[in-house]
Structure formats: C-alpha cells, structure tokens
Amino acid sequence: MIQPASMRCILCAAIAAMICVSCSKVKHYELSRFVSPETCGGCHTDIYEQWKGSLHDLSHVDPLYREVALHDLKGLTDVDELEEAQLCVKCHTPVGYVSGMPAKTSDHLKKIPGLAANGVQCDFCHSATGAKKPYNAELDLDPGHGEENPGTKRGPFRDSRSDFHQSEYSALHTRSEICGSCHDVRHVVFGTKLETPYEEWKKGPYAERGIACQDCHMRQRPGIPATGSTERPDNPGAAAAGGPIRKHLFTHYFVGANILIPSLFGSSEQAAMAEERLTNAAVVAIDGSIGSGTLKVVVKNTGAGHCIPTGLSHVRQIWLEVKITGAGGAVRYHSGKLKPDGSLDAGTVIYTTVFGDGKGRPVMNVAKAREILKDKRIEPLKSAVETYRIPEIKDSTLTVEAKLWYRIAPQDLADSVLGKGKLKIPAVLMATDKKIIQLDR
C-alpha cells in the first residue's frame, strides 16, 4: 500500500508530463504575491482547520489524480491531445500554475516551492475578482504582494475588517460561478464537456430555487450533511479571532463524494462527512412485484444539486446491485455483484459517462475525448427506472434486495496506474431497499 508519508514526494518528474504548453497565453503572477494558508490560519483558525485535509488542500498531492494524469500522457503524440493532458495542474495546482512554477518541462515536482504546492488554497480563491468563463479555471485574480502588503481579500461579508489585509465584499464568492470555474472542465481544443457539475446545477431545479453550490457544500459540517434531502441550517460563528459573531459562516470542508483520498492522508473527519453526504444523496425503491418475469427498481436523485455521479463521471461509478433469494437463503438471481478483484458482473446497471475518440470508439483518456458516446446518469430530483429480466423461480416467497453503490474509480484503473493491489478503491453503500415478495402459484 502507498503510505501517506511518501505521497508528497511521489512522481518527482510529474511536471514534465503536466506543465502547460500554452503558458505564454496565461497571465503570470510572482509567487511572492501570494500568502500561505498557514498565515491565513493565524487569524482564521477554524476555517483553516476545516480546509486542512480537504480535497482542496490535497488537490495537488492526490496520488490517484497524479498517476492517472501521468498515465494519460503516455504515448500521446497528437498536439491537441497533449495540450489537454498537460492542463491538469491548472485546477489541481492553481497558484503554481498562475505563477509559472515550475517554468520548464525539465523541472521536477520537488522543485515547486511549498506555497505553490498547497492545492486550492485560501489566497487563490480570495484573490478572485471575477470569472471570465464558468469552466477551465478562467478566474480573474488580484493578489496582493505577500505578507508585507497582502492587498485585498474578498469574501461574502460587507463589513469585514482586518488589521492584516484590506477586505472587500464579493458577490462572486456567494455564487456558483466561482465553483464552476474549476469544477466544470471542457477539452481545451475539442470543446468536449469533460466535467459539468456547474452546468448540471445551472439548468436544474436548485438553481431555479436560488440554491447555490455553497448552500450545500459549504454548510456541511460533522453530523450535518446539508444535502437537498436534508436540512441545511446556518452555521453561526466568527470568521476570525476577535471578529463579530455571524448568523452564518460558510464552512470550508469542501466535502464531495471522495472518501479515499482524505483517508489516505489521515483526514478521517473529512472521509466520514463524504460518506454522510453520499448516504443522503439518493434513494432506491423496489417495485413490490415480479410480473411477466421482470422486476423494476427505481433510483431517485434526492440530494444532489447536479447529476449523480458528477465530476469526472467517466471514472466515477454508481451502480445497482439486485439480489433475489428464495427458500433457505438460496440465491436465485444476482446482478451488480462486486467481485473479489474489484470488477463488476457483466450486465451491471452502472450510472456513468462514456467518452469516444470521434470514431465511435470508447476512450478512458480524457485527452482523446472528442465525443460523448453515452451519458447514463440521474439529474437532480429525477429518477431512473431499471427493469431486470428474472429467470423462472419456483419459490413462492422471495426476498429482494436492491443496493446503490458508489466508488470514485474502477479498481482496474487504480491497478493499471499504481500497480495491482497498491490502492484499494472502497465502495460506499448509498441507499438500499428490501422487500418480501409473494408469488402466485
């Protein structure tokens, strides 16, 4: 197993594979203009502790992301595909990217200064002044000039005061556009929509009701999943030491559906909240009959403001397991069983996306994604009805179980990029239903 202590030095040569070939198009800022998260944590202690160990904090060092990014670059010769494959750092290491660090493809990852390697960090987001586009990290920035002259930090309050920096109200920080700027991704050349949680939200019922990304993902804290199917109470408190008590502070755990990566880095609280979010995202219901040899199972997206799954949904998997047992617990039918090697049975109902190479052939490498061949996912507050063809069963009483599972990636993907058995991808039970069905004989 990969150990957390070694993760920050994994892939010393990764930047050779990930640096942007079009850096000349990017407005660069001296790294010295940014303030470290630790400095911010001196006053914003609680917020800093929430961020620490979050997926934003770990975005640069996530070993699965980095190995997949390297794997996707192998063998690429098409310049358009190479350009896309080299842009992962734009969102995963944003301060490093906008400061041009490292500047050359020959530089090693270990040469990136610690500040640049701090993932999606305080001063990147709170220096944002606007979003040119709600995708591909197209944020306008106005950082200060380091700790001696930190400049203006922007946030959701109109009356913020600080002895350290200037403060300014920013409507952007209350809107979903700031989230979409990184979480929606389009192929830089082909324009293929690779990740679309913001777009999914924008055209859905939550946007119509004025419920922004922050109203779920920045209200969650331990014990309060804050999904569309749960209460989303205010989080009162002070944003900084000595500051006024606010009716609501946006939390900075930034919890999504990733249990694995926080766990690898010892962030058990983050992992627990991710599981809590997943178990409040959907419900599954069994039709209480087996008619004409078929069984229907309904899955409803009750808690997510975007599709399930979302993000890099050609990798993410949500699937249905349906099991029917008869007398003495004998298994009469089983679909969606997770095998010991981490693979799924053929015919398993999987909610996912499939990209194509432009000629109708499926591809896993997003750099090659010229088209979307399949998009089988569930939109916010919508349902999917799955029909299973059941073989003839002689039992008069059957027990039917339906389980909805989630994992961030297929096991064979992790095995192929990290080595077999190096990293086990956990499956999380999202929802379940069970019914006893009497058959007429």
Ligand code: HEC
Given for the second form:
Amino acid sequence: MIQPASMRCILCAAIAAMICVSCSKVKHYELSRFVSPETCGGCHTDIYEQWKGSLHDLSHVDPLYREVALHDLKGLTDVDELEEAQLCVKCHTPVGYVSGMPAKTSDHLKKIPGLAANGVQCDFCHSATGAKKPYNAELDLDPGHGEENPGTKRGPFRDSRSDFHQSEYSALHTRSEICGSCHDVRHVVFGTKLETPYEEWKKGPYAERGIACQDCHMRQRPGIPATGSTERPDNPGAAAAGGPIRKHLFTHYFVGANILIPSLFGSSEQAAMAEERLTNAAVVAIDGSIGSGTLKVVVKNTGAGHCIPTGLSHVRQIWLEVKITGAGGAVRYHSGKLKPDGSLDAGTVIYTTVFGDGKGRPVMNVAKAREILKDKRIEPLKSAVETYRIPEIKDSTLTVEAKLWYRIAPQDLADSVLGKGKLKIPAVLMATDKKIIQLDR
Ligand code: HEC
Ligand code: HEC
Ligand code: HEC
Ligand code: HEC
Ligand code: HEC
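Let me have the form predicted together with ligand HEC next, following on from the form predicted on its own.
Everything in the complex follows now, all chains and molecules, and the chain you saw is the first one.
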C-alpha cells in the first residue's frame, strides 16, 4: 500500500521533533573552552600532584571500568538497556561527554583528544554552578573560553584573587551535593538505584552533624586517613604559588577504597592511602561464648559516612573470615577463606548488593538492573551481628580469629571481563580480632 505523502511528512516531522528534544538534553560545550589540568597545575602545584594518579584522574582510562563497560554493551538489544550502557562516559569522561567526545560508551574504541581523556578534572568541577539533580551527573556548567580567557573558577574562598582567572565563592563546592551529583547513579530508564553513597550519607548521622563528603575525603593526606573514627585536622598552606596562607586547604587525593587501580598507574601513595582509609573504617569483635555451639561476631561501621561497602556495591565485597584453631594449631572451623583461585567458600558472610533482571534472577550488568534483590551492607555507625554455627570441638583451649576483608571486585568478574589471570584483585585486611577461649569440659 502506498502511504499518502502528507501523512509521511507528519510522521517525519514528529520523529525529527523527538530527536531534537532528546538532543537538547545534552548541553554541548566546545572542548576548546576547557583548560587542561597541567595548566591549572602550573600554579596549583600541590593540588595537581594530589589529583594526578587519583581515581578522578584515571576515571576514563581505568582498565576495570573500560572492560566492564565494553563487556556490558556486548549482545544488548533492548533499547532501554542500550541507553544505560551507552551512558557510562557521562561520569567517567565528563569533559569528553559534554563536548561530544566520546558521546557514548562504544566510542571508547576510538581515539579521543587528550584533554577529554583526563577523566574527572579541575576545570569540570570548578566550572560547576549548580546541580539539577543529586544523581546522574546533572551539573550545570559555566566554563570559560580556553587559556586565553579561562573565565571564573568557583571554590571555597570569598576573597580569592588570581591574575589568570576570575574567582568566585560557591556554596555548592562546600557541600556534599557536588559529589552526590556523580556518586549517586540511577538507571536512566528503569530508575534502579545503582550507587547511593550520597543518599546513604544524607539520611545518616554524619549529614545530621554537618560532616560532608569533603570533610573526610578532602582532608585525607598521607598518614591522616580522616575518617569518622580518626581526626580530621586542618591542612594549612597556600593554594597557589604566591597565594596567601590559608587556615585549611582541601586536599585533592579523592581516596576511597581502591588500592589496585592507582597502583597499576604507578601511584603507590594513593594505594597506601586507600589502605589507611580501609583500616580506619570498621571494627570487628568476637562475642565470647562458644559453648552452645554458636559464635557471634559483630562488625561495626565506625569510619565511613555511608554504608560499607558503598558506591559500586554490587561489585565491591567486604567479607568476614572466621577461623578456630585447637591444640597444636589444628584448624577446627574455617569460614570465609579465600581460595587460591580467588573464590570464596560457599556460606561466607559477604557485605554487598545484588541486582535482578526484574524476574528475580541476579545480574551483574547494570544496564539490565531492574530491581535490587539483596542489600546486605552496614550503615554508618551501625553494627551487623553474625551468628556462626560451630560443630562440636573436643579441644579445651581454642583460638578464635575474625578478620574483615575488602576487595574492589570478585576475582571471577575480573577474569571474565579482562581474561583469566590478567588482573589479580588484592584483598585488604580492614580489621581483626582474636580471642583465646577456654571451654569447661
Ligand atoms: C597563573 C596561576 C594560576 C593558574 C594557571 C590557575 N590558577 Fe587558580 N588561582 C590562582 C591563585 C593565585 C589563586 C588564589 C589563591 C587563594 O586565594 O588562596 C587561585 C584560586 C583558585 C580557586 C579558588 C577560588 C575561590 O574563590 O575559592 C580555584 C577553585 C582555582 N584557582 C581553580 C583553578 C583551576 C581549575 C585552574 C585551571 C583551569 C586554575 N585555577 C589555574 C592562580 C592560578
Ligand atoms: C571532583 C571535583 C574536583 C576536582 C576534579 C578538582 N577539584 Fe578543586 N575543589 C573541589 C572542591 C569541592 C573544593 C572545595 C571543598 C570545600 O570547600 O569543601 C575544591 C577546592 C579547590 C581549591 C581551593 C583551595 C583548597 O584546596 O581548598 C583550589 C585552588 C582547587 N580546588 C583547584 C583544583 C585544581 C587545580 C584541580 C585539578 C588539579 C582541582 N581543583 C580538581 C572539587 C574538585
Ligand atoms: C563528574 C563526576 C564526579 C564528581 C563531580 C565527583 N566524582 Fe568522585 N568519582 C567519579 C568517578 C567516575 C569515579 C570512579 C573512577 C573509577 O574508579 O574508575 C570517582 C571516584 C571517587 C573516589 C574513589 C573511589 C574508590 O573506589 O576508591 C572518591 C573517594 C571520590 N570519587 C570522591 C568524590 C568526592 C568527595 C567528590 C566531591 C567533592 C566527588 N568524588 C565528585 C566521578 C565524580
Ligand atoms: C565520616 C567520613 C566519611 C564521609 C562523611 C564520607 N565518606 Fe566516603 N568513605 C569513608 C571511608 C572510611 C571509606 C572507606 C570504606 C568504604 O569503602 O566504605 C569511604 C569510601 C568511599 C568510597 C569508595 C567505596 C568503595 O568501596 O568503592 C566512595 C566512592 C566514597 N567514600 C564516596 C563518598 C561520598 C560521595 C560522600 C558524601 C556523600 C562520602 N564518601 C562521605 C569515609 C567517609
Ligand atoms: C552517574 C555517574 C556514573 C555513571 C553514569 C557510570 N558510573 Fe561507573 N562509577 C561512578 C562512580 C562515582 C564510581 C566510583 C564508585 C566506587 O568507587 O564505589 C564508578 C566506578 C565504576 C567502576 C569501578 C572501577 C574500579 O576501578 O573499581 C566500574 C567497573 C564502573 N563504574 C562501570 C560503569 C559502567 C559499565 C557504566 C555504564 C553502564 C558506568 N560505570 C556509568 C559513576 C558513574
């Protein structure tokens, strides 16, 4: 049947209008409007050195991220799932995304200009003027026009002067909202909450006390983990060559819990700081009685402003290892043992989340995440009590050890996206407790 020409036109016009509406959602800025971190670092030397090698610097080149992103895209046909899978670059390559290079995840395979590939960089954050939503990187930007006319850089000072750029006080930069804008992630179509550190913080005790993300994450420096259970002292100094001495400068290491990726890029300082953060995040305590055949182990989140784990929690794993030894060191009970192939024993207590495909089947691919099947994590300043059933043991003196471990991903995930044995995922010991128990026989 031949369609009447007029009808086809209306259809075309409608489709064209739809495309226009969806195009206008992405605000484009010429890449040439942004200034490279190296230029900023010319004056802000210390801040640049701190940021260099951080996960913000590495967010576009991080091999685990890139391989997971490309792996997730493979074989997708559902348009809603594809829409999510193509959006990874919005947060991981933010300057590239707003300038259209790369516009979508599959463009990763193409070469993009160096400036875009710098990840979460100085001029992206310091051009931000507001956040439309507290999730999915909906920041309003007002970048300048390149090095000749770099425009206004926004920050925490009310009296800041530089010959290079204009400066402006910005309340946004002093608040958790600027972090939450990227650190809370929702599926663009299904709305599933994929990452929620900001939401967890917002309803928790630290928000109530006015302790923002910056108060922990931008006070850390080597030897000063700056967590909820440690001091978070000021860091006096000059923000730029020739600038005044300030009572406190916010540091730019942006350390979380990832010891692996920074060390792959030679940033051993970042890796050491992640370990310091993790070892000041939680405590574990063995609850004495074992006589009745049960052992209780308590894990408390003492240092994180959000759940442990947080962020990419369906991939992150915190687990509990419990080992009981008897006479002569003979192992009588062992749960949570890490096997040589990197897997964990069935029955291991693991703090993590699990997404589902909408029909109750677990999925690792966030593009397919239609529901949250399980959320076993520990909220800020809260405890989890785990009960272990212990088989009968004949020894009269027992040594009980409990260890809390962290890793950024299960080994089999790394093996499946990068190839077996390509990336060995290390485990970090977060906390430990040991008790000698005498049993009345
Ligand atoms: C030619 C040197 C120079 C360069 C290059 C430079 N800055 Fe600055 N900047 C300064 C000086 C000096 C100050 C004032 C420091 C103070 O007030 O303590 C400053 C202040 C700032 C502030 C604080 C603003 C406020 O009001 O709180 C921010 C943020 C900032 N710069 C970001 C940047 C960024 C981002 C870049 C790169 C796009 C950059 N700067 C490049 C010299 C420079
Ligand atoms: C993820 C966003 C982000 C990135 C990337 C970032 N900054 Fe900042 N920066 C901030 C925030 C937020 C503050 C203020 C924190 C507060 O007041 O609570 C800040 C503060 C500053 C200040 C004021 C002095 C201080 O340290 O408190 C300067 C100068 C500055 N940044 C420069 C830079 C430079 C140069 C880079 C790149 C090497 C950079 N920033 C990268 C978010 C960022
Ligand atoms: C433009 C988006 C964006 C903004 C804004 C942003 N981040 Fe990030 N941040 C990221 C991405 C993406 C990563 C992960 C990179 C990776 O692991 O490949 C990350 C990583 C981190 C990590 C390391 C996590 C780990 O696993 O070790 C910390 C800590 C962090 N950000 C803190 C902050 C804080 C604090 C702020 C606010 C001052 C902030 N971020 C603002 C996008 C952002
Ligand atoms: C009271 C201190 C404190 C506050 C406030 C805080 N954090 Fe954290 N954060 C920690 C500690 C400790 C860790 C390491 C333990 C862990 O991984 O949860 C951490 C880890 C992280 C990680 C890495 C998690 C992972 O395992 O991949 C991210 C991302 C992060 N924080 C983002 C944020 C954001 C965003 C905010 C604000 C909404 C924030 N944090 C507020 C202490 C804090
Ligand atoms: C709205 C912002 C946002 C979007 C969109 C986003 N991410 Fe992320 N991604 C983050 C943040 C923030 C982190 C750091 C979280 C943490 O450390 O727990 C992160 C961390 C990761 C990591 C961990 C990297 C590591 O080294 O451990 C992987 C893998 C990842 N993202 C994959 C993806 C994929 C695949 C997509 C697209 C389907 C995607 N991300 C889309 C914000 C985003």
